[in-house]
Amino acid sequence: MEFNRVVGTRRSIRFFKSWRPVEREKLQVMFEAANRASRSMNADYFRAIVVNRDDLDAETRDALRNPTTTADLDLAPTYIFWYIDMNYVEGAQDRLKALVDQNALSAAHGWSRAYVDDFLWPQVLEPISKDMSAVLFMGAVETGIAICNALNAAVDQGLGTCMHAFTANETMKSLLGVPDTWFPVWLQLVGYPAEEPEAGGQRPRNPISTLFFEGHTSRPFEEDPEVTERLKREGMLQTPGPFPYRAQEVKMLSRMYGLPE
């Protein structure tokens, strides 16, 4: 799939073939994708377990319920933790050098080896690791990019898929070996979707306008009619939900899986 009708496509993704397990090449696609993703420091931010539903029994996946996670949680075939691993910062001199000697990080802008022992270490890297408030948010931050990557791999790979609070109780952490510095974000479902890929729609969007300015925040970024046509075409932007039979599809789908209506 191009890349532009991947984005435009990604939807949040709640009913599930829940007997079609997912391929493992596929999450390997998706850990790719992910480890792949930009990140400061070159530092590895995130973790994250793969887990097969029907290796968890019924009382285990009760315990992850929040208000937000619900029938799906019994729909998609697997769910990947995501976590923060708050020791990212260790290393870091060590992956910044080396950046340094193979020249993605030049002496054109200042870098050298000395300047991470002698600057930039003791005056920013040492200092932040010693703030956990800017530890967290960094944290977030960079594993939300490698998050995202994984979202459009498994969009790219006909899979459906959906992000979800979760509640990290004590069980949880116990039966997965989740350490004590790694701080839990998202739950990721993941499944063949058993809705349309499309998913009722596009979900609606302010315009970029709204959101986006030139220069100053008196002047918005306007749209070009001549680019948004040219994403329609391309799949970027897609028909808004809902469409006519969207009432009908969520209400099929509710009575094939016993859920209410």
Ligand SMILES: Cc1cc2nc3c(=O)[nH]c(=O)nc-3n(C[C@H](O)[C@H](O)[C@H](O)COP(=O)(O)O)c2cc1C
Given for the second form:
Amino acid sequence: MEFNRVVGTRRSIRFFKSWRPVEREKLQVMFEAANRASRSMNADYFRAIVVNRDDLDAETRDALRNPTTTADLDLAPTYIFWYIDMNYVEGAQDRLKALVDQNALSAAHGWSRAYVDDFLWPQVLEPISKDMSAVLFMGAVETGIAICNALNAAVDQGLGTCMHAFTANETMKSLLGVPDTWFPVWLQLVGYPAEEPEAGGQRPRNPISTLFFEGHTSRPFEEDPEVTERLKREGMLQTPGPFPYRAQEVKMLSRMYGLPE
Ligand SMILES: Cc1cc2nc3c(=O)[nH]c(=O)nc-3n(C[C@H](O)[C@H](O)[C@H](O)COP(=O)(O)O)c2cc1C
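One more: the block was the form predicted alone; return the form predicted in complex with this ligand.
Next comes the full complex, this chain leading.
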């Protein structure tokens, strides 16, 4: 799929073909996409553990439920638990110097091995590594960027996916062998959509002019109608929901799975 269509087609899928497993190779593509995500210090901010739903017993699965993560856990065959590795700053000096060595970072922008060793590490990065709110803040941003790539790679391969809050309890932690330095963030559910991939139409979004500004907050970034039309043709902007038959779609899927209507 073309990039614009992937972005436009992605939406949160909550009805999965519960019987159809996700091919391992598709997971690999998602993980490579996540691993290509931009990241400051070229650090490995995230860790993720993929689990087959059917490898978890009913009690363990039930313990993951919370007010916003419910029947989804029964329908999605594949769970990806995302974490921040709170030790991600470790090795930043060496990683940055490796970037200097390959001229990804160059003297043109003030970089050198000495700049990393004598200034950046002691003055900026090491202090960050000791500031827990900075570690969490950066870890959440960078993990989110990686997750975004994984979401889009899933959609590109015809999969459905949705992010979820999950209850990170001690049983789960020990079952998955999660180290103490990993901070739980989100659960990504993956599978083949049982609903149409459009899931009833694109979700409501405010116009970009309410979110983006040019030079000053008093000047909204106004869209060019020709670009908007092109994005419609290329699939980034799609028919907004709800499709006229969406309520019926949800009703029939709920009935099929014995869920409340
Ligand atoms: C980080 C994150 C956490 C989310 N957590 C939940 C959740 O716990 N339960 C849920 O049903 N949807 C969850 N969602 C999905 C959002 O509700 C959904 O993205 C939003 O309604 C917009 O719809 P769209 O993803 O189809 O564009 C989450 C999404 C993100 C990005």
